[in-house]
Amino acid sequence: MANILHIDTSPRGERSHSRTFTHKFVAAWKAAHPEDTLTYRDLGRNPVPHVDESWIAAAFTPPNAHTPEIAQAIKVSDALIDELQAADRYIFGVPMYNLNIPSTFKAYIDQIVRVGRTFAITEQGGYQGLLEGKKSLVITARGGSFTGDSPFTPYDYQEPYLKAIFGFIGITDVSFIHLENLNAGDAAREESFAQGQEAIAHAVASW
């Protein structure tokens, strides 16, 4: 039995393509694995706070030295990291905004990438991710095409960033389903949706 953490990041509600397809994946996964548990977080509708000065003070102060004020400043981060650590697999819905991720998701990442909790500094001065042995699936929604031999592939700062930051905290098994060309007309959009549905079926069988 696995614990799945499902996070949507789009603020578009039911009009969100990334949200629609993460829910398609989760429905198919639950049908195939009814014993698994699911935790859901909607960052698009319920964003987490950005890091501020009190958060930084709390993150770099030993827990036994926390005052009530800085303990409160790190409370959201602690809860998000506990949730992340408890999960075995992650499914993220992430639209592409300005070649990268929405600010709501960046705020979440800043809350969970924390020394002593999700990564450590080694004696040699290097970094070691602490969330090992977990898997992540990211479903993106993009207005254009940024994969393969597309001339816009060099502008994709979304997938490389997510691979890098998840790998930094130990999550190195990261796969992607890209819904692309969504602004290229009805035919292109429907083709992308069909390809996304096939990719979901494959992911459910192999993830």
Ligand SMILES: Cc1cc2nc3c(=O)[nH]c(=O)nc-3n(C[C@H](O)[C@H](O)[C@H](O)COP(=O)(O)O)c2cc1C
The other form holds:
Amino acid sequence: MANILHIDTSPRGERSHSRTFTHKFVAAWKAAHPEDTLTYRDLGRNPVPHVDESWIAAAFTPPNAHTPEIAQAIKVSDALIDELQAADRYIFGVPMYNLNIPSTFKAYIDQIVRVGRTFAITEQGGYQGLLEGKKSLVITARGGSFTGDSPFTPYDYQEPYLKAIFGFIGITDVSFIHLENLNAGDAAREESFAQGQEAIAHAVASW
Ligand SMILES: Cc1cc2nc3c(=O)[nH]c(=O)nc-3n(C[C@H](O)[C@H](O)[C@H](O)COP(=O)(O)O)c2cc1C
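Please could you give me the other form, the form predicted together with this ligand, since above is the form predicted alone?
Every chain and every other molecule in the complex is listed next, the one we just looked at coming first.
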């Protein structure tokens, strides 16, 4: 039995393709694994706060020196990290915005990447991710194409960034399904949906 954390980041509702496909994946996954538990977070509709000065001060204060004010400044961060640690597998729906992830998702990442909680600084001054044995699946939605022989592959700042930052906190098993060419006409969009559907069936069987 696994605990699944499903996070959508598009501000769009029914019209969001990333959201539609994460829900398709989760429905298929639940049908195949009814014993798994599911937690859902909607960053598109309920964004988390940006880190601020009190957050930064608190995040770098050792736990034994926490006052009630310091604890309050990182309360949201603590809850998000608890939720992340409690799950074994993550499924993220992520639109491409200006070649990267939406700021809602970046605000979330800034909340969960925390020294002493999700990464440690070693005695040699290196970094060590503290999340272990987790798996992540990211379903992106893109107006254009940034894979295969597209001339825009160097402009994909989503997949390399997410691999790097998840790896930094110890999540090294990260796979992607890219829904592409969604703004390139009806035929291209339908083809992308068909490929996405196939990729989901494959991911449900092999994840
Ligand atoms: C603010 C904004 C920026 C976007 N930037 C890009 C981009 O850089 N590259 C791209 O291929 N599509 C871009 N798009 C198109 C979206 O990636 C596409 O509409 C996608 O389907 C959005 O995800 P969603 O359907 O889950 O909401 C952008 C859309 C918006 C609203």
